[in-house]
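In the form predicted alone, a lone chain appears below as structure tokens.
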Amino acid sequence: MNVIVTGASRGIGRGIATVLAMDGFTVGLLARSGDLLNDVREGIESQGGKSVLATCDLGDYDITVAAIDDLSEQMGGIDALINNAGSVVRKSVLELSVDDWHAMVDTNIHGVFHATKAVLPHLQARGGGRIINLSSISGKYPLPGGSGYAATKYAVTGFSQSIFHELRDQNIQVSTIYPGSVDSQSERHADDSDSSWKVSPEEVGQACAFILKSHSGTVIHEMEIRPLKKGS
């Protein structure tokens, strides 16, 4: 199965891409930084996995279409898309700047829409496929200091639930994952903070693999993945 992972250069996206590649999937790596993507690809290939890459600003629709078309050509088609790329700014609405807001909206909402629109012709050409959108626990249960982030993840939730109905008759399965606290560098408040209690990016990758390998006649519509214990 050929799978595109957006935001694959670091954090959760890197964990997802690595787990899938080690599980036999061919992974199309998509992110802004070519250097970081090359590092991910080299790590995957050193372990015997298969991956290709393309750089892309998901906030630009035309660039997104070109990048996904490029990945499709490199892989020989696309079977699934994982919309993982996201921007997190944790500030009170009193401190959240207009630029902070726009940055999250561009990636977390526009990016998901652009990548989905760009991949749909490829999935239709295959007779179906799978889309996994990463929302967040904040897309269901907002927390103080995350008003902008929660707003964008609620949008992902609503978009995902709607296209689930719109695409199911075309054999395109839409699933939404709601991670809780994940040990992602971008979400740490300090580099030396204890994150051992959090969900690892690789565990999110295992959840994606489970969905991708599920029966083609059913849909794992939503999945929450959280730490068993809270940090101190």
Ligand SMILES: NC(=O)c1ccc[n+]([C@@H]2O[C@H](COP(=O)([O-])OP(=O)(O)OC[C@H]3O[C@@H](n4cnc5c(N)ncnc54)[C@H](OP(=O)(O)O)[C@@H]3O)[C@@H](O)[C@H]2O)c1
Second form
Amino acid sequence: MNVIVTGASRGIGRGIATVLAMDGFTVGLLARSGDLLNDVREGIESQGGKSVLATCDLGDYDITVAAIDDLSEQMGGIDALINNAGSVVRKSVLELSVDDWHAMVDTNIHGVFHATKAVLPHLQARGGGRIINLSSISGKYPLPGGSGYAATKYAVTGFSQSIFHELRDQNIQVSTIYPGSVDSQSERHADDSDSSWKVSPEEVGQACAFILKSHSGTVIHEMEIRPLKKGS
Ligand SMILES: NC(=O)c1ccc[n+]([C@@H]2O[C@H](COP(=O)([O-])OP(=O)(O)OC[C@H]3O[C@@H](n4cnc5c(N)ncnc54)[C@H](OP(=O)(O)O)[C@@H]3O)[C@@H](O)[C@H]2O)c1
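Structure of the form predicted in complex with the named molecule, please, following the form predicted alone?
Entire complex below, previous chain first.
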């Protein structure tokens, strides 16, 4: 099965891509940073997995279409898309800048739509396929300290749940994953001294593998993944 993972250069996307490649999937790696994507591809290849890559800013529709067409050609078609790329700015509305807001809307809302729209003709050409959208606990329960991020993740939830209905007759299975705190090792978590209580990116990858391998006549519609314990 050929799967595109957006935001595969680091964090959760890197974990998802690596787990899927080790599980026998051919993975199309997509993000803006070509050098980081190359590192991911080399890591996958050194462990015997298969991946190809393309760089693109998902905020630009034409560039996204070109990158996804390129990945399809390199892989020999597309069976699934994992919309993982996201911009996460956790600030209150008092601190959130206009640029912060636009960066999150461009990637988290426009990017998810652009990648989905670009992939659909490829899935239809195969007679069906799968789409997994990464929302967040913040896209299900309103919490303080990240209102802009929550707004974009509520949009992902709404889009994902709606296209589940729109695409099921096309044999396209749409799933929404809602992670809680994940140890993505990004700079924004640098002040967290202990992140061992968080979910690992690889566990989100295992959840994606489970969804992708589920029966073709069944949809795992939603999955919430949270750490057992709360952070200190
Ligand atoms: N970490 C958590 O605790 C958590 C919890 C719930 C949900 N999530 C969701 O999980 C997803 C991944 O989060 P993360 O923590 O792994 O984030 P991250 O470490 O910041 O990684 C974000 C990824 O998205 C890519 N990206 C960002 N903007 C892009 C754009 N415009 N075009 C193409 N690629 C872009 C980045 O690559 P480049 O910079 O190379 O483009 C990077 O690979 C996000 O959707 C996030 O909302 C995370």
